[in-house]
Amino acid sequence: MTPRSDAGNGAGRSLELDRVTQRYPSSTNDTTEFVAMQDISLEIPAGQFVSVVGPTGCGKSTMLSAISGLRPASDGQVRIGGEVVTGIRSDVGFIFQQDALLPWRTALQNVELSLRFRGRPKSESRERAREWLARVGLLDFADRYPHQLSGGMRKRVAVASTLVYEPDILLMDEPFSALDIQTRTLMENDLLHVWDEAGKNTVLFVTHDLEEAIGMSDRILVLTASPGRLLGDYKIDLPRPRDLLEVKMTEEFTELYRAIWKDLEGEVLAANKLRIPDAVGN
């Protein structure tokens, strides 16, 4: 399947699931097979920023993958605005935990190679590239090249690379995993602003740090242990804009954190049994 030509605007779309189900050979057995996700309905409106939680291998980045159209789901549908997702879609961005900058081109050249890709001028490329290394802090770092960059300068190239290009819908798979904790919440606070910024896109945010969670997002959505399935559906009801520092100290947070951590903490138990098998004898 071909990608779309037709590329967002960065205003936000829609985004719904329809009992969407995910499977995969077994890797020891071709005639089984194993099961990621499991009927996940869900519905997200335009311009929410929705952030995914639940233990590991319950198909949080399986759920990405189907909605970007990298994998299409083995039964139900995505759709996006109303239309069914049958393929790789140019509206849609991508930001995974590993940033996936090109290490031969600086940091201009890999933010408006996200346009070129998408056939705009090179003139038009190049100054979208540096208004948006603006926004990101970066643009006296223009001309470094990755490796001469830190780590959290890195990422904000990445997220750069991405919004460059106005995705009406952007997918973030624990981007900021990697990064100190300093770093990271310095990165919290400028993807929230920059995404206020830029019009609200549509986000959903995978992560596994639950404080995380809470202080980006409008709504939480909590996955069962292998195989997911929608556990919980959370409105996080703080006000924006947020500074991530503040909001963590406030009653609200840690009333919300409490509440989520109770569905999800049996799911993480549930989890690392799976894992775990039982000591000799037992």
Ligand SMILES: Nc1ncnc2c1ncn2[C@@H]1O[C@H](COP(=O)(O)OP(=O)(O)OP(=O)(O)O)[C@@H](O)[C@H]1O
Second form
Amino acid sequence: MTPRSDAGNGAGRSLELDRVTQRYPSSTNDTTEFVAMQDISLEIPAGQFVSVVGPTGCGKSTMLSAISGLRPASDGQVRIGGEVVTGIRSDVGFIFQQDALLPWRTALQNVELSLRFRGRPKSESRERAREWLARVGLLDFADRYPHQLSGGMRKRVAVASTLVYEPDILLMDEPFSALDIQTRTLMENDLLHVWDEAGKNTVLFVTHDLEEAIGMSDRILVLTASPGRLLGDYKIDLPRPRDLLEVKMTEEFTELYRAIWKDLEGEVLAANKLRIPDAVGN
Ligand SMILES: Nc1ncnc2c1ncn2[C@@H]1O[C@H](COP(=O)(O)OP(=O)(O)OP(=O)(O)O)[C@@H](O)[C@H]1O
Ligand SMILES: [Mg+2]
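And the form predicted in complex with this ligand, for comparison with the form predicted on its own?
So here's everything in the complex, that chain up top.
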């Protein structure tokens, strides 16, 4: 079968947002519109790992939907490798917060189906699925169904199911937030490892956790409270490969945390309609 023109090879492509705005209808019986994300422009070079942080409701998931083509932008353009995004593309992978595995399929079948859906032959799909389950440390659990796996294991299967088809752009929407802290740290380290091994696709990683964002990324984008606009753009030049536990102990990490939190704090307070106290007791 001939690969689709927008099929990925996992090597990463550039991503550009050019004055992207997303509006939603305010309600079903109302003609007014609500601006969820406003006038965002940015350029992400191929292979960069970028985290997006911002208060709840600021439009982070909206931004990922516009990039994936699930809900194209109301205004402006999203371009992948210079091509304008007009609909869902097969070179973009999306990992959601909730499990997106098929409960009636085993771990192996879930990963395999990702390739079968994209028209790859059965034997190749089976082989590649086994290879990816091994990479995420789950080959011994290949025949288990999702309900027989722990939350962390299911997340690993989801990562394998997405990376197996080599998306050039990888979008992740709070993928680890439902996991306990130890499993989460393991998953973050593992993700960095497989991302590096697989040739570094371009990643946009949404998280509420600033420590996670700094630990994982080359760059962090801070969005304002709703409507989300670009407030800060920070370069994270901590050396790679990184061990997340070690990196979090360094002085550079603490300095970055302080600087970015300064931007973020005001937006979190604004989103929650709070204010920074002038002094203790105020
Ligand atoms: N399909 C939709 N129709 C109408 N409004 C929507 C729709 N999707 C999102 N919104 C609104 O757009 C705003 C941004 O939502 P979005 O889910 O992008 O925020 P978020 O930054 O991902 O928040 P969180 O951190 O809580 O996940 C919110 O006010 C939300 O209610
Ligand atoms: Mg969201």
